[in-house]
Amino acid sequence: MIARVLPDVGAIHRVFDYLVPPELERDVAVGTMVRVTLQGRRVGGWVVAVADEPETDRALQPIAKVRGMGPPPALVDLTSWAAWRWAGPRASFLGTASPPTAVRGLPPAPARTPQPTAPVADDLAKEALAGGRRVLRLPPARDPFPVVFEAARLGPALVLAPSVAQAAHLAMRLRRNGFAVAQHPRDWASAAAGGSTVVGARAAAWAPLAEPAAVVVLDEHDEGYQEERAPTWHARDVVIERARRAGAPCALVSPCPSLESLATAPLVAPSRSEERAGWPVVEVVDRRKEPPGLGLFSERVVTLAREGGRLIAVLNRKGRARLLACVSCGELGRCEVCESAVEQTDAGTLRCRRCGAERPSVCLACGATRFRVLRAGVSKAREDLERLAGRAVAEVSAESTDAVGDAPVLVGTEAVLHRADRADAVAFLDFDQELLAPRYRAGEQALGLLARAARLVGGRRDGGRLVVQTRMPTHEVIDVVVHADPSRFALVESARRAALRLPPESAIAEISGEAASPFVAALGNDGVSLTGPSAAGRWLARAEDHRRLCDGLASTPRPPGRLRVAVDPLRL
C-alpha cells in the first residue's frame, strides 16, 4: 500500500510516496494525518491518496507514525480547489480542516430521533431551503432562528454564525429543540461521526461533516467570515463549493446582503411592511446646519443621553485624541521620527501610532505645551459625554476587559455593538468616518454597522432608536436605513462597482513582498490586467471573472522569497 503524502512544510507543495507499513494499513485512509521522514528530519503532513504503484524508481521509506484522523476525503478533494481559487498553499487549508487535537477514533452517531416540529411554520425559511442557493433577506429585529431549524430538519446541517459566542448560542437552541448539535471546533469528532448538525463561526467551514443536508450562512454579509492574512479564503465561498458538490440547499441569510452573494443566488425577501417593521426608527442628525465649536455631541445626542434609557454612542476612534494642533503656533502635532500624526495617551504623553516613538507633551515648532484637540477619541468622548449627561459613561473598545453590564451610557468603538445585548438607542457620532473609509466595501461595511446597531434597538414597534450624525444625510447607505429598504443600496452600488469594474463585476488579487515584482513580470497570462506598484510595493491583478484570475495565478511560478497574494482583498 502507497501513501501519497503532503508534508506540513512552508516551503514544500509537492506530494511524495510513502510506504504503509502492515500494521498501519487499517489506520491509513485518504485524510488521515502522519508523520513521515523528509531530508533527515520528521516532518507531519496529511495522506491526500492512496495507491497500489508508486509514481517513482527510488525506494520509498516507510510511515514513521499516524497521528491520527484528519478530514474526511472530501475535504481533501476541496482543499486542491480551495489553493487554486485563494492562490495559496494546500497544507493551509489542511490544517484548517483537521482538528485541534489527536482523534484516534469516533463516537457512535447519534440515534435518529423523530423530527421536531417547528412551533409556527416559517414560509420564508423553507422557500431559502427548497432547493439550490439562495439569499433570504430578514431584517434586523428578525430571528433567523427557524432557518436554522427548518435546516436542521433536512438532516445534517451546517450552520455558520459570525462569532463563537453567536454560534453557542445557536447550538443550545438547536439542542433545545431535540436536534443532535456538534460545535465547531470542540465537538469535532462528533462532526465526523456523522448524524449530527454542525455550528460553528469561520473555521467550520471547514468541519468534517461528510454531506451535509443543507447550508445555512447567518450574517453572510459580515466581514469576519475572511481570512485576512494570506490565502484571503472567504468561508461563505466555501461552503457554498461544498453544498454545490453535495447537491444541498444552501441558504445565506443578512439584513443586507452583500453584492457577491446577489450576484450569484435569487434573493428571497419578505414583504415591505414586514421589512419596515424589522428595522428601527432612524433619526438622521444632519451637521452642516450646525454653528461649529459643538464637538462631536449634538443636542440630541445629549438629550438622549440624560433621558434616563440605555444609549450605546458609536466613534470608531481608540484612544484619547487622534489629531491635535499645538495652541500657540497652531502646528499639527507630528512625530519628530517620521513625522506621522501622533495621538495623546492617557499618561499626557505623545505617541506616534505609525513607529511607536514616544514624546512629552511638547509641540516642534514652538515648544508649547498645550495642545487642542481635532479629532478626539474614544476616551476623549467619554469624559465629554459624562460632563454633559451627568451620568457615568463606560468605555468599550476591542481591548476592554471589562464587562459591560447594565452600565447606562457605553461610548466606544464598533465592539461596543458586539459586547452589548441590548440598547434603547444607538447614535454614530461620526458617521462619514465609515461612508468615506478608503475601502471600496466602505459602503456595505458602514451599512452592516447600522444593521447591528438595529438589532440591539429592535424593530419599530419596540420604540428603539437609531441616530445618525453625519453631514452627508443623503448619501445611499442612510437611505437605506431610512426606508427599510436595502435594495436601494444594492441598485446603487451595484452600477458602481460596474463603472470601476470592482468586484463582483470582476475578480481582483493583491501582489505584495519582496519577490512581488518578478512574479508579476512572469504573469504575462491572456485575460489578466496589471495595475502598480503603488507606493507601497503592491499590485493589482485584475480579470473578469475568478477562473481566469486563479489560472492565471496558478499557472506562475513563485520565485524565491516573500510573495504575499491576497485574492479577494478585504482591505482594498
Contents of the next structure:
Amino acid sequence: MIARVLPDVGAIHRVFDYLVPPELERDVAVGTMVRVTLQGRRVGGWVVAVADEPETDRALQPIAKVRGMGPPPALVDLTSWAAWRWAGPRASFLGTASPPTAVRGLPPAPARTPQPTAPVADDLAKEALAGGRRVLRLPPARDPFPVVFEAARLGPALVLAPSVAQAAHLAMRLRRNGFAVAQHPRDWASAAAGGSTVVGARAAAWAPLAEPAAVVVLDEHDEGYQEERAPTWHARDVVIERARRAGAPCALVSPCPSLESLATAPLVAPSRSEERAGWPVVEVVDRRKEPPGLGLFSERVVTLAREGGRLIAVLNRKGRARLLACVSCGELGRCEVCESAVEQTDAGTLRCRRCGAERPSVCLACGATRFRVLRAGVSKAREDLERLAGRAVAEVSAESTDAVGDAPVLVGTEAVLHRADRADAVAFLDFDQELLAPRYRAGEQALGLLARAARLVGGRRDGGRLVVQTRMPTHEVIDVVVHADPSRFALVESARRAALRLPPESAIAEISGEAASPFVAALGNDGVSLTGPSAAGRWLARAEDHRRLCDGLASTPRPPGRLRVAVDPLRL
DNA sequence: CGGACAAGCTGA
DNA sequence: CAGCTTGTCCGG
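Can you swap the form predicted on its own for the form predicted together with the DNA?
Below, the chain from earlier opens the complete complex, with every other chain and molecule after it.
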C-alpha cells in the first residue's frame, strides 16, 4: 500500500509517495494525519490519496508514524477546490479541516436522530430548505431558530453562526429540542462520527461531517465569515460548495443579504408587514437642518440620553480627538516628523497616527497651546454626552475590557454593538462616516451596522428605536431601515457595482508582496485584466467570474519571494 | 521550510 | 586556501 502524502511545510506544494507498513494499513486512509521523513527530517502531513503502485522509481520511505484521524475524504477533496478558489496552499485548508488535538478513535454515533420534543412549525424555514440554495431574508428582530430546527430535522446538518458565542447558544437550543449536536471544533470527533448536527463559527465550514443533510448560514452577510489572512477563504462560499456537492439544501439567512448571495440564489422573504414588524422605528436626524455648533449630539440624542431608557451611541472613531486646529491661528495639528494629522491623547499630548511621534500640545505655527477638536473620538464624545445628559456615561471600544454591565448610557465604537446585549435606543452619531468610507463595500457594511443595532433594540412593537444622524437622509442604506425593505439598497447597489465592474459583477484579487511584480507580469492574459501598482505596491486582477480569475492565478508560476494573493478582498 | 552543496568573499 | 557567508536547489 502506497500513501500519497502532502507535507505540512510552508513552501512545499507537492505530494510524495510513502510506503505504508502492513501493521499501519488499518489506520491509514485518505485524510489520515501522519509524520514522514522528508529529506532527513520529520515533518507532519496528510494522506491525500492511497494507491497500489508508486509514481516514482525512487526507493520509498515508510510512513514514520500515524498521528491520528484527519478530515474525511470529501473534505480532503474540497481542499483542492478551495486552494484553486482562493489561490492558496492546500495544506492551510487541510489544517483548518483537521482536529485541534490528535484523534485516535471516534465515539459511537448516536443511534438515530432523537425525536425533537417541541416541533417548531415555520413555513418560511421549510421553503428556504425545500431543496437547492435559497437566500432567506429575515428581519433583525425575527428569531432564525426555526430554520436551524428545520435543517436539523432533515438529518445531520451544518449550521454556521458569525460568532462562537452565538454558535454555542444555538447548540444549546438544539440540544434542548432533542437533537444530537456537536460544537466545532470542540466536538470534532463527535462530528466526524456522524449523526450529529454540527454548529460553529467560521472554521466550522470545515467541520468533518461526511455529507451534511442541510446547510444553514446565519447572518451570511457578516464579514467575520471571511478569513483576513491569505488565503482569504469565505465560510459561506465553502459551505455553499459543500451543499452543492452533497446535493443538500442550503439556506443563507440574513436581514440584509449580501449582493453575492442575491446574485446566485433565489430570495425567500416574509410578507411586507411581517418584515416591517421585525425592524425598529428609525429616526433620521438631518444635520443639515440643525443649528450649527451642536457638535456631535443633536437635541434628539441628548433628550434620549437624559430620559432614562438605555441608550447606546455609536461613533466609529477611537481615541479622544482625530483632528485638531489651533485655537489662536487655526492651523491644523500635524506631526513635526511626517506631517500627518496628529490626535490628542487622554494625557493631553499630541500623537501622530502614522508614525507615533508624540509631543506636547503646542502649535507648530504660532506656539499656542490650546487646540479646538475638529473631529472628536469616542473619549471626547463620552465626556461631552455625560455633561449634556447629566448622568454617567460609559465608554466601550474594542480595547476596553470592563464589563458593560447595566450602564444606562454607553458611547463606543461599533465594538459596543457586540458587547451590549440590549438597548432601548441606538444612535449613530456620524453615520456619514460609514456611508462614505472609501471602500466599495461601505454601503453593505453600514447596513450591517444598522441591522446589528436593530437586534439590540428589537422590532417596532417592542419599542425598538434607531437614531441616525446624517447629512444624507435619503441615502438608500437609510431608506432600507426607514421602509424596512433591504431590496431598496440591493437594487441601487447592484446597479452601481455593475457600472463599476465590481463584485459580484466581476471577480477580483489583490496581489501584493515582493514577488507581486514578476507574478503579475506573467499573469496578464486570457480574461484576466490588471491594474496597478497602487502607491502601496498592490495590483488588482479582475475577471468576469471566479473561474477565469482563479484559472489564471492557478496557471501562473509563482516567482520566489513573498507573494500575497487575496481573492475577494474585503477592503478595497 | 530547512538541509546540502556550490560558488563567492575575506584575510593571512 | 581554509573558513565563512550567501544563494540555489529540492525533497518520496
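As the structure is a prediction and not an experimental result, all values here were calculated from the model. Residue numbers count along the first chain shown, from 1. Definition used throughout: the rigid core is the maximal C-alpha set that superposes within 1.5 Å between two forms.
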(message) At a 2 Å cut-off on C-alpha positions, does residue 361 qualify as shifted between these two forms after fitting the rigid core?
(response) yes
(request) Compare the position of the CA of residue 330 between these two forms after a rigid core fit and state whether the shift reaches 2 Å. (result) yes
